[in-house]
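In structure tokens, one chain follows: the form predicted alone.
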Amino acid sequence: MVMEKLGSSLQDALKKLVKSGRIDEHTVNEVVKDIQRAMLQADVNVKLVMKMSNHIKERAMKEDVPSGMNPREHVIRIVYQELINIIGKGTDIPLKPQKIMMIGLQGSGKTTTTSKLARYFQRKGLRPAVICADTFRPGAYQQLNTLCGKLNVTFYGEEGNPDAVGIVERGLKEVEKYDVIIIDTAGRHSLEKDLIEEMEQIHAIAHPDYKLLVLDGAIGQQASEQARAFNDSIGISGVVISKLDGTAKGGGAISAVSETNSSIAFIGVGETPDDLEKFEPDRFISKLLGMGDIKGLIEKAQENLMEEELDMEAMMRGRFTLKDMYKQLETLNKMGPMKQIMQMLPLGGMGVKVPEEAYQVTGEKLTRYRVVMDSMTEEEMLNPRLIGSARIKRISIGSGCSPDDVRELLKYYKTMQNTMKGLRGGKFNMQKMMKKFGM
């Protein structure tokens, strides 16, 4: 995952600042070189990278350190601000009745993104409806109909009818009572004349409030050309970058958006219907730098959980008995893939490395962990350090699990305990840093 590698590379660069004895020109230059390398590997435009690098060096050497910050925090804050400047502001799509037209080339992930967008508004309490105007790609009707059916989202389309403009005209009448109407238009392998004409006709009939261009995160520098061509045709309200969860060099699409004075509305971060995030530059960069996304975590909790289910205070304090661990894991699993949730916590920023095994907790494993814990005493649950080989044998017999299952649980507990301790103090407190950044 290239965006993941970019985040890891940027975090490694910033760790040099934390560990350095003093912040001088040599230190800043070394950190900037690491940042340049990370950005270029992610396919960010060279001119943008050099412009950002020069700004970081100039500001780090010339600006006075603000009151309440040390030189390290000052430089990190500059890096954070300059990364946000590259991306620019996000497109704000309000939560109100509206019509949205989805555009993009074939293979960009437009149809899947359309269903995810419908799900996004559905989660926010609005009633979405989808019109399938993609009459060019075989299977587009069936794919979108199936996706909407799984989400219980109203769908309108006319299978086998090549008249996309007529479908939109009739579809708008059928779904006019819904809050958010999303029109999925056809794509091509390239921006051909007939595609442009069809888009312009649909645009004239639908009068959409927003026109969202879907760009494949792997497209690289070609994104600039595509964005300009679509913008010249019907105008672009915002961009959705899809497939940022895969091997995409997302920097190409992101920098292209910057070059064309567009802005990003949403990013696709996974394969499930819920894996579409409203794009907020500060939150995106915060996660990239390992500072977490507490706001996003709270929003996910509000959408998926009862208020009493998630003890954020316990999580942020790093308090962790076996009972606490199980409760928090059970709660986090309700909110989505463990990896996405853990990345919303300010763990990775300055030295707290989250082991890969910390993410590998499935519902099946949780069930097995519960069976094992049911055979533990209250004392063992509160103080797992008491559990030696004799107790492991007793617990395995009582639970019907193998001694290895018991050891796996205890090993996982230690991993999570050490990870959560990273939230508490130390040489560099990420929570304090986030407050100073105004996050």
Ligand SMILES: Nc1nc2c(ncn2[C@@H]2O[C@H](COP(=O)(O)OP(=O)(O)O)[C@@H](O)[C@H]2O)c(=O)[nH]1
Contents of the next structure:
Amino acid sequence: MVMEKLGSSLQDALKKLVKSGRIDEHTVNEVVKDIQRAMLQADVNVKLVMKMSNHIKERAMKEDVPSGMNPREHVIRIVYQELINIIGKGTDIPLKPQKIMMIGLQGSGKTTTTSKLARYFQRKGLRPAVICADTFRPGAYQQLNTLCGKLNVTFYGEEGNPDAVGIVERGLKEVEKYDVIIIDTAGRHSLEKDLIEEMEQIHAIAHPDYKLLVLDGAIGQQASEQARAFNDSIGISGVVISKLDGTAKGGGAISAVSETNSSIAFIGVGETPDDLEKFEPDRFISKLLGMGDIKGLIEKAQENLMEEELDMEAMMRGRFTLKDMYKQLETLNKMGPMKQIMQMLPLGGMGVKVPEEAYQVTGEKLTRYRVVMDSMTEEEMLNPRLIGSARIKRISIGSGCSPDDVRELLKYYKTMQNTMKGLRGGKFNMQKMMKKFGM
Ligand SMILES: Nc1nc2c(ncn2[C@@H]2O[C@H](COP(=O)(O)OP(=O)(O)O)[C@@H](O)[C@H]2O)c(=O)[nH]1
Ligand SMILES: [Mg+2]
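Pass me the form predicted in complex with the ligand as well; I've looked at the form predicted alone already.
In what comes next, the whole complex appears, and the chain from above leads the way.
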């Protein structure tokens, strides 16, 4: 998927900043070049890429690094803000009675998205009805009728009647008692004049509250031209990018959104009626930057970490003892599965590679680790280097575990200690970090 591909190249670019501790023009240029390459490969429009990278360069060099932020965080924050500028905050389609008109070229995913939306509103407790105004594509009536039938959604259409405008007029009367009325329109292979005219007529009759343009995530630069034409004609109130589950690079659609000053409402991630995701810019960009799910992390962190904040700073200073690890494991275990938590931490964006073993502590192992550690002396907990084979034997007997269990724990401790070392340059403090990103 686009996000992962573009994301991993952006992460690589940002890693360069880790190596160089301060911001100099050369490093910024290097990073920006990498970002440009990543975005161009994802099909983002050249002009847009140039504009964005110039902004990043200018701001990174000119703006003072905010106090308490290191140069790398400073640049990450700028990249984050510039991406938000391009991708937009997203369009929120409210959960209330309304009319929605679907527009877009043939094959973009309008009909599929129509059924997904019907399902979406249905799940939220609103009663949807769908009108088929596609009189152009053979089988359009059947396709939508079948989809609606499966979902138990009310459907209006007139098979064989070519008069799309009349169908909409009659359909609206027929389903006026429903909460959300979705009108699926016809596409063409390209932007033909008669498509635009028909769309304008339907628009004039239906007075939709929202006009959602469906853009195929796989199309490249034509996306902008399409979006412009639709926008000039009836206006776009939101965009759905479809097919982001496949190999689509998405950059074309993102460019179109930026160019027409519209914003994304949903993304389509599959062919079934449930494969629709409400667009959330934070999540989308967090993914692009490899910073994990920032929002989700905040929520969890607020619930759990407030009361027992990990002394990350002390650990960063190099004092990461077995005692710290014990506390850390307990806190993290309270928060949820280790892997999930680790993935939410912005380690990737900070250039820290978390070894796979760090993820593999299950609740069961945690219990065993605790038993082992309970048989250690305070001195050993604070200075694990003291633990040689004689002590391993003693601890294993005392805890009823095998010497291998003790060794495994020590090995795990070493891994975690190294990870902490990697973080040290970053002065990592979750809450501070989130504040910096305006969370
Ligand atoms: N994988 C995937 N396929 C999609 C998605 N949205 C639509 N499609 C497929 O794209 C094709 C065209 O979709 P359709 O809704 O008929 O497009 P329309 O001509 O704009 O109405 C169909 O085969 C759909 O199953 C999506 O999000 N993911
Ligand atoms: Mg269709």
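Please read all numbers here as calculations on a predicted model, not as lab measurements. Residue numbers count along the first chain shown, from 1. Between two forms, the rigid core is defined as the largest C-alpha subset superposing within 1.5 Å.
Chemist: Could you check, with the core superposed, whether the Cα atom of residue 156 shifts 2 Å or more between these two forms?
Modeler: No, residue 156 moves less than 2 Å.
Chemist: Would you say residue 121 moves its Cα by 2 Å or more between these two forms, aligning on the core?
Modeler: No; that C-alpha moves by less than 2 Å between these two forms.
Chemist: For residue 230, does the CA position differ by 2 Å or more between these two forms when the superposition is done on the rigid core?
Modeler: No, residue 230 moves less than 2 Å.
Chemist: By how many angstrom is the CA atom of residue 37 displaced between these two forms after fitting on the core?
Modeler: For residue 37, the C-alpha ends up 4.5 Å from its position in the other form.
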